[in-house]
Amino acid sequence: MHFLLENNMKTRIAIIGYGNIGKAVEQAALAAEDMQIAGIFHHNDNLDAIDADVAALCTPTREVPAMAERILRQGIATVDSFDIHGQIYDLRQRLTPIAREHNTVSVIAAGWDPGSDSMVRALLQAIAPKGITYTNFGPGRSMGHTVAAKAIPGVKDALSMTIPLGTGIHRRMVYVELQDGADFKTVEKLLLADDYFAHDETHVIEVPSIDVLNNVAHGVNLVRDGVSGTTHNQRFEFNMSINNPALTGQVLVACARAAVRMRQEQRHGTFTMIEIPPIYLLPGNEEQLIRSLV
């Protein structure tokens, strides 16, 4: 069985989709000591011929669902970072019953934002129950959002930058490169009606080149206000500046860990991050873990 490994085995695997992500996959495996990558499969390949423990779904977001059915059926784990929030618990339940029937695991939303974020969110939740978390991203390139913008009829290439307004509220910027003889304002109508960009302030610019844009750079400022017991004025702040990418890709294989180890407790089914106990996330000894980080 793929998932009866010995503790001085590798984990091995596969990633699915070789752009900006699955690279970002293979390096971060490369540089795990307890990982082993089983192989590198565009989406349209013979998936079938995949011999892994786990799979990282590199594709994008809108084909996650489907390729996650396909690879589970086989019997094999899954880890994406698929992004529409508000899509995620459905995602959920339409993977469960198919982990579960075939005696496998499935980490869904595990990128940064779904993802670690989210266990950040949950955490200070806990620490502080009533309140309000404001989760402002960027300024930078949103992947999920960049995807989006690529995939309109007409469009040659595409940039989707965030900017926070503050307050959990964002401006997108999209920058787009057209084909020969595309319409800018159809273009624009029809990504401006994407549900990536239905709900923010969204400006459609048209450029001559993206290359010149081209920047992966993103980051994050999550902040809870709110109260310890009856205790007032508790405020906690988190920041990061990233490479998008590359947090995503070590997520990923954070996750691909975890997913194997629910799976040797016959955990199975589908689960989001702030399902996961964080010590399944990390490499080494538990006991070493837990001297070192409590």
Given for the second form:
There are 2 protein chains.
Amino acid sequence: MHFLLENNMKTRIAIIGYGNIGKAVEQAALAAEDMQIAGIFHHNDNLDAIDADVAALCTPTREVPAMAERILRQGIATVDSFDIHGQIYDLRQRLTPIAREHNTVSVIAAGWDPGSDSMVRALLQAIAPKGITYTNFGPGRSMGHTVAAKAIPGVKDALSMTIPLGTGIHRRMVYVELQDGADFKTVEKLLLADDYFAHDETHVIEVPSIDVLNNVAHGVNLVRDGVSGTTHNQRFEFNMSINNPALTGQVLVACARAAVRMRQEQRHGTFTMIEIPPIYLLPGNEEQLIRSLV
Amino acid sequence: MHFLLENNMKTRIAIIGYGNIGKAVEQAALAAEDMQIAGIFHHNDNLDAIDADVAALCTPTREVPAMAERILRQGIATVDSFDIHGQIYDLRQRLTPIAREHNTVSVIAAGWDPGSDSMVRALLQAIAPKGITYTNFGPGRSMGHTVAAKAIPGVKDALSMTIPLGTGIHRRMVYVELQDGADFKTVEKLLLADDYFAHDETHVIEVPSIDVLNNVAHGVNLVRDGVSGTTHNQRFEFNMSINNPALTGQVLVACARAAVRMRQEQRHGTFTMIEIPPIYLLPGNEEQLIRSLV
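Can you switch from the form predicted on its own and show the form predicted together with another copy of the chain instead?
Once more the chain from above appears, this time first in line as the rest of the complex follows.
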């Protein structure tokens, strides 16, 4: 009886999109004691009759807004790792009335940056209100810069690594596999002139194969030196060295849990991670969590 | 008119207790754009007619529970930095019905550990659910160990420094100023046998004056190496090097803001920091905060 009760209380999560992130969400959901996979859907499947408590949107970022609207209109909660920093607030405003109208909850920008890093930035600004926060990324692959490099004429495949130089300044290490007959010097010149690369220290390196360089490791070094009250020189640092899709998938599952909890509490709407109590991200008994974590 | 409106919206904070922490809360409140000090009270003042939105309880930790009850019964929100880890959940359960009955909010254990570190621990457990978190404290003064050292016969004054050795193991460096005629070897033997020190590597050092060693610096190195989904070797680290009372005072002011916000939302009760959305800790415009931090 106890088992059935527990089983009934599992959150049924649908996974929409089955690339790196969708697969990582599947692994994180299977490993979670309180989750049950309600279905895995390719993003062009029929999505109009999904039976789930929450859907993890693992489609390319630009498809997220329309997909979120479509799922929310079914009253299903959504989580996504929409990652265009400048458009997150606008997405929140777009989805808020839809989520409210359908008595559901959407958690957006739930990855590691934006996402868990955002929670750390908010906390550090609260406890040292004056000061500068630097978020240093890498070493790790930049998706945006990799796509830009691949678009250069003569490039067959490319990989752009982000190397942190501190104080938010980054070096770009761009590995290119050339098309037959392409001239490296010409490719290098075009790439260095591209707006994605023109403003940073950039090195272009020709390699015989991009495939053998493939590695989903990434990292963050987030630093704040600030003032608490009138006391200067309060120093904080958050570091991580991680498998990028695995962490993103895990954050999505944690936020799926939070979305369902907030819907149970009738707190309908759209939320970024800094609007969520950290305990909502965790499974298990409230007393036990408070006793072990606080 | 705009100014008056803003002024009216300031949170009126009372400070109860005026030692290191009370003074730090005063500084943090004066530096905060949205706070106004409603009064500073010694803990034995008449506290039965306080006119404030929220009271920061800056009394010794053992006086906090009774003081919180007394203030909550006036319908005033409270924040405290109650720091006896094993008793935090019990304090929450004790204050919850009182806060609810009087339509108010209490935020407890709002310092840096318990407090902001707790939020980091909760976040890291959510994003790497399997693994071990080590919280390494120091170098910095341990209040509990300092009090224990002062209680040893023959000790005039003492200071116990906590030195982190990693994986949650700490060395105790205990500086003692002896009473006239006291024998160092006897004091050392008694101290090393005391339950506070018997389980850790402890060094006792005689000094002519404790006063000249006084320094409120402290630090934390919090490490988690865990698993996201099925992916091992996800590594996280949070470091800080801080002025201890200044940070505690700032956290109290941030949580005073959150307490008032939660009361406005009719979410009455008692909360630890892991139950609070990080954005509630911050002053200012929601849109601006989300745009700059997420």
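Computed from a prediction, not measured in an experiment: that's the story for all the values here. Numbering follows the first chain given and starts at 1.
Summary of the rigid-body analysis between these two forms: the C-alpha atoms of residue 204 and residue 60 are best fitted by different parts' superpositions.
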